[in-house]
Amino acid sequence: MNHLPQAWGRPRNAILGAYNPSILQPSGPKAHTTSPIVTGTSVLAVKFKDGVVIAADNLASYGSLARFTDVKRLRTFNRRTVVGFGGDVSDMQYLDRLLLSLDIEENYGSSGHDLNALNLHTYLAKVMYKRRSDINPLWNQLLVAGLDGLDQPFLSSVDLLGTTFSSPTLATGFGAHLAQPLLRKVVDDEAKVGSVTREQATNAVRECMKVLFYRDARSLDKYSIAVITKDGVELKEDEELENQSWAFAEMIKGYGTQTV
């Protein structure tokens, strides 16, 4: 055997001939991600009269396996914006580095102005649409929560196609089906935002996180929650669900609420 480290595990060239490196060259077209492997599930957010509450659990699933249980999917940007990431974790990490470089550039800029939540959402929408146009999308759905240039609550989403949407309540993943009806009971249109307190919004989000843990197989009982107001961002990254009760499970037979 050849004693050189780069040749460990194969016979000498004199026996089988020189190694042909061309077999390692890809012969097909360049390929991009078509099916994310490690993913995060729901992100929830709701406006209230002084700001926005946003939450996401700390689980990253490897396919259907609850593999990584300490992945923080809420990122703060300056002092009045939080971005929540659903979808592919590797693309989330890429966007996180992109936002970090943007934040550094803004901090060292000479304009004297910083980006608010509306500006950041516009930037991310352009990034997502550009990647989609390159047929190499970032497999994420983002919620951007914070305050706009007038210090009013701002909440909007952008998906892998660059499509944007704004609403007093938003959710990604399974939360769009399970949590949105519960959040809309608290605030169903922009006119109701001014009457919703911080406590009401926070309690509604916490209750929705509990429902998602009960019903969504890709969720976890540990989550991050952030409250954005004029005073800044209050982020808690290691919250746990309280007062869990599985008593309702006794009434469930198979799929749905069958009792026979």
Given for the second form:
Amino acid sequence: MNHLPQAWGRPRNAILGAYNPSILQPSGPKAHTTSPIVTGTSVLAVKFKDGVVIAADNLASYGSLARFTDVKRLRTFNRRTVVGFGGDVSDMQYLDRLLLSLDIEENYGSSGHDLNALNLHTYLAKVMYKRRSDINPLWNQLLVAGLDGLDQPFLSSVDLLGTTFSSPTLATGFGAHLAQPLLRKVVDDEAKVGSVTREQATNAVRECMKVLFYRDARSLDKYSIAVITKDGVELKEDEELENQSWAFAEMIKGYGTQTV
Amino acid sequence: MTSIGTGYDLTNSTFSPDGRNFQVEYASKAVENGGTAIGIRCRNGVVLAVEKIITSKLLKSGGNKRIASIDRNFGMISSGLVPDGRHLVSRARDEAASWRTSYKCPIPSSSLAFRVGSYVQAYTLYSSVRPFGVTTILAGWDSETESRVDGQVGSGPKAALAGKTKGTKAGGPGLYMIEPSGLYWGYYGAATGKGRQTAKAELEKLDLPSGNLSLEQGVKEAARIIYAAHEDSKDKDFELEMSWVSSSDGPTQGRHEQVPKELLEQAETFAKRAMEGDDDEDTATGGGETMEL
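In place of the form predicted on its own, output the structure of the form predicted together with its partner chain.
Shown next: the complete complex, the earlier chain at its head.
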């Protein structure tokens, strides 16, 4: 062994001839994350007249393996905002710690002012866009749910490219295809948010979690749901899907192991 | 100080023949003129209080806070040169944050005191720097509940104890005072600044080691002691600033916060009444007047 790490663990030149250093690609492009490893699936959220309901299941998948079944993907910030994470779980943990240090720094001053959901979304959007510009993205799509500076319901999304958008209902991952149209039946327009009750919003989200469990192979029947209003965050992390009905399954034909 | 003028006090980190570091002793002199600051370690939390001398009528009342928060669960107050105190606050915040990056949990109060103490001590070792002109009181609450690692998203294996010992007690109140030499001790009650002698005498009367004083009583006593310690510099106006940190099931839920306005006012009323009581006794012996604020 010598002082060059590149030579460690290799036969000496005298035995096999000179080593071909081109396989080390010293001048090739530097690569960061190109795909997520342990992932969370959909996050759903709906605005109602007094706040926002947000939900995500408790599963972290390793590829198609249901690897961790008690993963809490809804994270509270500052006791008044909830961030729901879809995508890579380790990147979520990084962001969670980043938000913790942000919260600590924001509370150094005792001015009584703190960050609301709108401020937090702006911050996260900058973080995500910075990381994508470094070509080192955080592989997540986030939903930020809470109240804005005027205590109005706030719901907005930011993804691994730093793209942001908002709507009265939002869903990430599989839910963007399957749950979003169902949620839009409850409220499809910002102007109608004022007429949606907390029960309507909660029921719609719970129903969509069930539909997602039926159809999304990376989902779980255990989930977390949070309701954010002026009074704070009510977070339940050990919910289970109720009244499942798999009767429709018999009707499905044409894929899987079926030969009919 | 008989050795003054013998040349051993001209640079920092120089010993005199009888083993003293004069620059450090001079730094302690700077503390003796600072506003009185005290800390009381109660059964279920810690209180910090400071006598903030009003140096100008143009300063906003209630503004320019002197007690600083470190991480979530620590308060820090310095007596002496205010900018030196601010620098120490900044350093303590960095230490607490760096502990979190390394260990993914909040820093214990003993470790924070050790790190800040070591930092202060380092400034007694070199001729290129001067010691800190502050004595700092550090108050905190180490969580007594099972807390998650920062960024933890799951609960881990349910079958095993994962290296934990069941039924062990952890956490509790922490109160430390760090002097310009870097010397620090843990205290039941700590006082520094101009009125420290009066304040220490009052703190000793509270029987703090028995652990009977509740946090709410501690707030009242802290206010009273600051008012009592102010008696010697009565000609100057002052403002009382107080903060506290309680247990997880207490009023601040393990966080360091300013004492709420209503409670602060109650404590001040209590303190003023206690002072008036003292003054009545003084009148009997022929002196004293009512406290003005």
